[in-house]
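Just the one chain here, the form predicted on its own, laid out as structure tokens.
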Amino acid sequence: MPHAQVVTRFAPSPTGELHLGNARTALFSWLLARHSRGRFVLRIEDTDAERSRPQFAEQLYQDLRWLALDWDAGPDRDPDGVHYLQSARGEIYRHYFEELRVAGKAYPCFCSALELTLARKAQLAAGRPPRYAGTCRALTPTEIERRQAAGSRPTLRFRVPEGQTVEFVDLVHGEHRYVTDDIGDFIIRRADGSPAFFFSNAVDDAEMGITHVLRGEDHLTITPRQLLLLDALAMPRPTYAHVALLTGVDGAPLSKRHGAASVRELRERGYLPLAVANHLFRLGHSSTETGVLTLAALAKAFDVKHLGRAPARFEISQLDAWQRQVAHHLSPEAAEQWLVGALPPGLSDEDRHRFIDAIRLNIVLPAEAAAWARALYGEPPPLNDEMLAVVHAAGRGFFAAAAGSVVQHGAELRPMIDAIRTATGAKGAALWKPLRLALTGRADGPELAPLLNVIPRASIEERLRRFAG
């Protein structure tokens, strides 16, 4: 039966940083919600005390802002009391153990950590796929009360039921077929009472009313003991995509040496949301748009069929140039935002977008508008061996010349040029790269005109003059 109405989640764990692989698992969960106009829940699943912080969480809902993917309900918006940090629903998780206790779906299970490894071992050494052997499955309830009693703390172990299969389709790897005997008694409640991850996520997902349910492929293989509680509790099933892993160009997992592993440092690095967006959009998902979207776009073109099996590679110099699309398409106000922490102190508001306006369709990130400003008004630019080859085989007149147009005819490139050629009989590469590196210390970069607006003319002066006398 079709759902009424689309409703997705995102539910990461406060254990650490929102790394690029989840916040894309995140924006596709957003994009399906908002194509079809249906909701977007937030939830934290922080059931695991050693590891979770809250500090984590804080930063969670700040990538999660930075990206604009807001949430319909999450643990800052719960009108209704539905709870959505999971530390705050044990009582829920309580009531449904219970309810699989009573009706004989779950058992206590006292068998050690010891005893569990053994076993293991020896159902491979046997040849045989290691599944719990059933050791507690039926224990009368006066061992029970025996062994509770001498302080022995059991886990809550799903009697998985014997000779059926789990069928589901996956909206990304198709039909899926598991047999219960080859699954095995699993632990739903751990010992010291807390439950199991796949137990309360399956439980939240159907009390929350999530219809749709991408997650990573990794997932895959707990969905048939998931479907197992669910019906078991005659609770609704939601729709799962598995989406392919995202890893590095080698095929590694993402970290650092691939430019970057979690949102806080492309933020932090300044690169935008929208970039990162466009960028994640096409990894693992295909699409016939080429061109940078906006997010209510990116939506609209979002597609769960378009979704790929294959592992998707992210790679640091395909997000600079989507990063190099939306900068270049920044207002004049949104630029300088953007750049406010490279721009240096003390310039008038005319200095300030004259130097935006000269460097910003030359960089991708706010550390190399840094770099300019140190090369435009700091110290004149110390030259290399092979760039002080360069300006002094242009000679001391050419930059005599260009000095002396300075003088009189102030920061203006062509009068410049115009008295280089005549003085130097310079030309192309000969009359551009010599000045260039004089000026600004590189070879490359923006156009020479604006950039002469940029540096202060007592400079300009002082950088021809150092190769002319």
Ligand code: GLU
Contents of the next structure:
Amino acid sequence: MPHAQVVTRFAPSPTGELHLGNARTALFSWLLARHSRGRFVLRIEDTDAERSRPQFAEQLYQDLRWLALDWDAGPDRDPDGVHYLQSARGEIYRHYFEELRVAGKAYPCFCSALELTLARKAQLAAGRPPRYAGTCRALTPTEIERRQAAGSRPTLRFRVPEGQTVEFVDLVHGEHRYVTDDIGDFIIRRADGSPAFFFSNAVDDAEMGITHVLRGEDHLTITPRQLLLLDALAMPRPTYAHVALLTGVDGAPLSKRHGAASVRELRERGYLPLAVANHLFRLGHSSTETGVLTLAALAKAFDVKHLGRAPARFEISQLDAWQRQVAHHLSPEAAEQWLVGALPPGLSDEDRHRFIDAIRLNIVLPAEAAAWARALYGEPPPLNDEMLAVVHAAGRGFFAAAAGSVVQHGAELRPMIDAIRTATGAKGAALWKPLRLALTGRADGPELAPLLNVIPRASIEERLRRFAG
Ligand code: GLU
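Output block for the form predicted together with glutamic acid (GLU), input the form predicted on its own:
Zooming out: every chain and molecule, the one shown earlier first.
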């Protein structure tokens, strides 16, 4: 018999930007589906009407497309007529609520928030774990009717079966076993009729035929309740892999101060999607593959068994290292596309190509290209005291010779070097450093020969002559 097809999903709530932790979960889910020639589903969990925003969903699509994580089914693409926005699936949830209620596996609960808080406090004070006390567990149909007629809007609670165990094997965390007597009856439908997150989440995984749920470790504790629900509805259980958290280098939750926290920020700063994917792939997933891999190669190399339990730490310097590698291998067209926003307006095609060729191996982000453009096309760059000392030590004859060579031979490095050597005898650092400083205002950077093809000829002379007289 052929293996059943692997179906994975990414199920974000559109309540904010796509965070790098979630982006990594999306990547892993996508890689598992592609590795197994399965399907990848995008489901938008927007049942929390107050916090969900359509624009966050739009942004999610944009971020996932940018990362090139394509989905086989999702809100914009429903080949089977299935809704992938949870807000459009109310009918389905109502069906399952009713099924559980009719079977006596769920019951209406009229306890107010205040009553629940007080009960919770009392339990904690008595040193017991807080758990629903079962107040509405045994209401008679007449009592239920009476309260409803009086205008109370009940929640629906799942009746946790007594004296059982729930067991599952998590692909990352191994075997888990829970005793149902430790789990209080829990709310599956809120008083406003909307489903509790873990209800719609579990039901949809089963309804959509999801075989493997890869998600953040913070969801490990809701898994036993979800399994109880699925068992009660005789729905198939998916296999779970709870991925360890992604933190900053200091172990704290990722935020802006770690360099970036969202995919949008990285995109806007000019990080390349393949660099982001390669970095995320190595965060919490061990791999012997050291070089940059295409997404297809990442999918081939991905193995759930290689997911670690320890929190993974995001380090922007490591992302930069991947970025450098990916940027170095861009085709000229792709490099141009990457940098075009950072270039000054009005450059001819030829000037633009020369500029990009000259600087691209020396930058990580487009902002650095913009800085180079200012340094090379703008006013002669100012030098600090330390730099001025180097330039003055080289002497006026040094720069007079260099400027003279430009007049005679154009912006060519070889004759310029020969002229300086002949005039001053300078060599090594005593030759290169003052020349570079005078021309670029920086002690490091791309090779000088191509830079001389970028700086406008008149500006080269000006940059040299200011130290010649
Ligand atoms: N909507 C949930 C979240 O974004 C999904 C959790 C899951 O993947 O099961 O946290």
